[in-house]
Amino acid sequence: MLERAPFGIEALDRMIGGGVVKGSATVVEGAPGTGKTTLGMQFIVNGIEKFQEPGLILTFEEFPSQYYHDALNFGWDLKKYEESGMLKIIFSDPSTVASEVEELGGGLETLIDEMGIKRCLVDSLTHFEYAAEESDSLREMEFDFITSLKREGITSLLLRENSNLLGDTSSLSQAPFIADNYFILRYVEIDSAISKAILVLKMRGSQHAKDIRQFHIAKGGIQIMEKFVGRQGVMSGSPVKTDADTFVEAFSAFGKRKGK
């Protein structure tokens, strides 16, 4: 049996299976303000708090002390568990980064052992697509970070910016076909008031469920709510949709169309 990966979110880990398979690579891809590095620490948080496994935050936007800021907003002391050896914090570049990761016997991974990482939130894999000069060399950059970072038994989550709000777009990144699963953040129209929603679009060897689901942001962080059964607009790079099936069509052939 599979082990896993618990987000400590009692209706996320419901829909895909009791959490993401331990050592696996997710991309989670929304656009501004969706709540990517929320969630994103959310399962750095609760993977210290509740399972005990230490935690890694490698930032190519923010310093650690805008990351101590904004934690402290959901209750989360960043600093404190920092203090503690569970967690660590670096603000790089994604080149410096990715080679230390690469590097067998280098700096990165000598903290990793000596932390016991279990846990990896990268914010954001799209500076990658800045580093790199053409798709082949993003690809190979990608892959390689990617795949470093499972080499070290680490359950990672990559954030990835869409900057559409409309859900398409044209990145050249590969980053989620390259990963075990994919996860989507969107905003969505209902009742002619704007909500978000969070579709898991792939898992790897592994079920999950289909459906989309409303969440939105609390004190404690991120809150999945009932699916989606109205008959609304949705944003989501295609024409309106007005049944929560099509919504679910439409995502699947956005993930079709990225794949070829």
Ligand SMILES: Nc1ncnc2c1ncn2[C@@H]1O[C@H](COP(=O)(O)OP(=O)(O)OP(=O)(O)O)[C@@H](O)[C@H]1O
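On a predicted model such as this, the values are computed, not experimentally measured, just so you know. Positions refer to the first chain, counted from 1. Take the two forms, superpose them, and find the largest set of C-alpha atoms that agree within 1.5 Å; that set is the rigid core. Compared with the form predicted together with the ligand:
For residue 54, the Cα coordinates differ by under 2 angstroms between the two forms after the core has been superposed. Relative to the superposed core, residue 64 shifts its CA atom by 2 Å or more between the two forms.
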Contents of the next structure:
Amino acid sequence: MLERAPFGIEALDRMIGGGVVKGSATVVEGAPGTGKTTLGMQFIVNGIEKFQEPGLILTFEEFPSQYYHDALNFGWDLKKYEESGMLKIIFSDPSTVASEVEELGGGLETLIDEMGIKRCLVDSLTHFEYAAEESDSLREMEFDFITSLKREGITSLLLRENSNLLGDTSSLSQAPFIADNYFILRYVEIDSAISKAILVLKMRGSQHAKDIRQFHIAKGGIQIMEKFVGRQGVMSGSPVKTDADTFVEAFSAFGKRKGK
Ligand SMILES: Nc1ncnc2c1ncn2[C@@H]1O[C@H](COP(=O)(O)OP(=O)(O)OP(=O)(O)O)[C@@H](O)[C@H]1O
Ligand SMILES: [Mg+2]
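Target state, the form predicted together with the ligand; input state, the form predicted on its own:
First the chain shown before, then all remaining chains and molecules of the complex.
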């Protein structure tokens, strides 16, 4: 049996056979605000809290204080973990990404060994696309980076922005192909309200749930809900009820009108 690195989010872990395989790389893709950073932080924080796995966050977000603040909103005190030696956050910017990647063989590797880093969050991989001058160098950069993490035995979560899931042809990134696992977070419209959904599109060498699950972001982070029962077309972003469901609904409404 392959060892797993659970997210510590029960319903999600159940969907993927207990967690992602230890040492694997997972691309988590989604539109702005779908919860990529939240899921990533939860993976790192639960790794520390529940599984004693030290974490590394590599982020290209511009404002470090905002990052700590956002985490605190969920009750996650990242500074505290840093002080206790269970977490390292590296704030970088796109222009230094390339050298950071090369450094994986140097300073960063030493840090990983010394701290015993087991989990890594990259927030986000999209910044590689800004840093790479052409598609070939982007592919090479992504490949080198992902394989370096795997060589270190680190379980990684690589976030990727994408506002146009279906028919996304503009991106030059090969990350979803290189990675072992590929998750999508997306917006769906249900009964005139916007909801969020997660789906697992690929898990190399593992069984996984093929359905689409609704989730909420609440005080403690991500909470996975039930399946979209009786809905079709969730992938298109605006699910409709199945014929069977519409029939049952119409039938019961008819019953109610008749006073039953
Ligand atoms: N404390 C909180 N309680 C409930 N929901 C929250 C809380 N904080 C943030 N959210 C929700 O989480 C969403 C943002 O999540 P997150 O930052 O993880 O998304 P993201 O996919 O990383 O976005 P981006 O692409 O902008 O980086 C917000 O739009 C908001 O709806
Ligand atoms: Mg984010």
